[in-house]
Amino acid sequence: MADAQASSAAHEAWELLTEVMMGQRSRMLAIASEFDLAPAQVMALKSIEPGSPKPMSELATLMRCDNSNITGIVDRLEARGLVARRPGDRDRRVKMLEVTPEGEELRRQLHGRLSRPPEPLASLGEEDARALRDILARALGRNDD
């Protein structure tokens, strides 16, 4: 019985991330629009810290994408003079990603809209938002207890 309610808290909490995840999609639509950017562009900016070169291989792993699609991708933010390419030092045919100084501002500002918490987690009291981002910190493995 204990096991059953333990996967029913579980699969109920799931349900309610999700729904709290999910409303945030016109949220994030909007935000990437206000910048004059499609969600993907903002995605693949945020994915390459400055200082910090990327290949453009390694950014299709992390958005999960074929390396064509990355090609547009990149090829729109550079337009913006968002990101450069460079060869990569040890084999000229790997492409290497650069966040430019304007793209590095983007990013800031980008960072600062959207680490606003959305309303649901915002109108949450001081203590019920310290145990959730308690019980969700351990979910993911990351006590620093």
The other form holds:
Protein chains: 2
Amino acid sequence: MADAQASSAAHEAWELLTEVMMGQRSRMLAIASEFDLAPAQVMALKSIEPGSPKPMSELATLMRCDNSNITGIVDRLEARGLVARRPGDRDRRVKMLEVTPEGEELRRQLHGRLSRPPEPLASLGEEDARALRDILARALGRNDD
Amino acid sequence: MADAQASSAAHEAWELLTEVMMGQRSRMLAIASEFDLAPAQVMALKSIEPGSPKPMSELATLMRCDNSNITGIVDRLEARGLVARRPGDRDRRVKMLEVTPEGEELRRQLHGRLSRPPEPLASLGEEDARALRDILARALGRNDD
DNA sequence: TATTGTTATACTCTATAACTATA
DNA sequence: TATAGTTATAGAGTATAACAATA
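Since the one above is the form predicted on its own, can you give the form predicted in complex with another copy of the chain too?
Every chain and every other molecule in the complex is listed next, the one we just looked at coming first.
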């Protein structure tokens, strides 16, 4: 019964969180189209960190989609000069993805736009913002004790 | 400078929140495919509440997409017997969308799967869960004071 | 034999523009 | 003229299956 009580507050929190997320959908879409990128392209670009090339299959895993999709997504990013395919060193079947200088710049701009807290969070008082941060850190297992 | 401090905690909270949301993506996709629905179809079905028919244009607004997309999405839901188009009472140009009994049942099942808090939230202690709920309620303007 | 990435195919989502039937 | 919904079209994402090169 302690369990039922516990899940009630978590349940309500999840419903509110869902609402926050839904509210961000249009913002994300707007930012993506600002940069003339499809949402999947944004996700791919965010996933490839400068300085640490990734096999295509790893990108597929991160994006939870089939390898065959990645071919097209990377084709389009490569056509725009944002990422590049490089042959793998050991296994000649794999192709490593890396961000070009242009890609890095766009990535920076994207991050600048996406990392800004949306209205609901920005409107929180300092005390609430800190408490929220700490609770989320615990939820994600970033224990600071 | 109080502002810079304030946005720092909100900023960190937003980064953590983004992480929570990303973690839910595959869950959402999995649940959608469990019911043989595309993500946009899930969103449409969730948006049409039983007992309160909606014009197609209103669905387009809710889903942040063009009217023309809604035609196809509703076509497929209607072909599966989940929603129905009904002529508008006053303005004969509009078509009202309503959920069929089958649609209501599927909606119920969907909600049952989607409304369950995901791992990070479910793992929170009761005190954190309540605090999280209250902070999110304030963030969304659900003031209880 | 198994795996990485590609290609071919088919379906869904998306926006734009042109169209219809109403208003 | 303007609006609600459709159709036509084109581009992008998605999964499946078949394939080439490599392991």
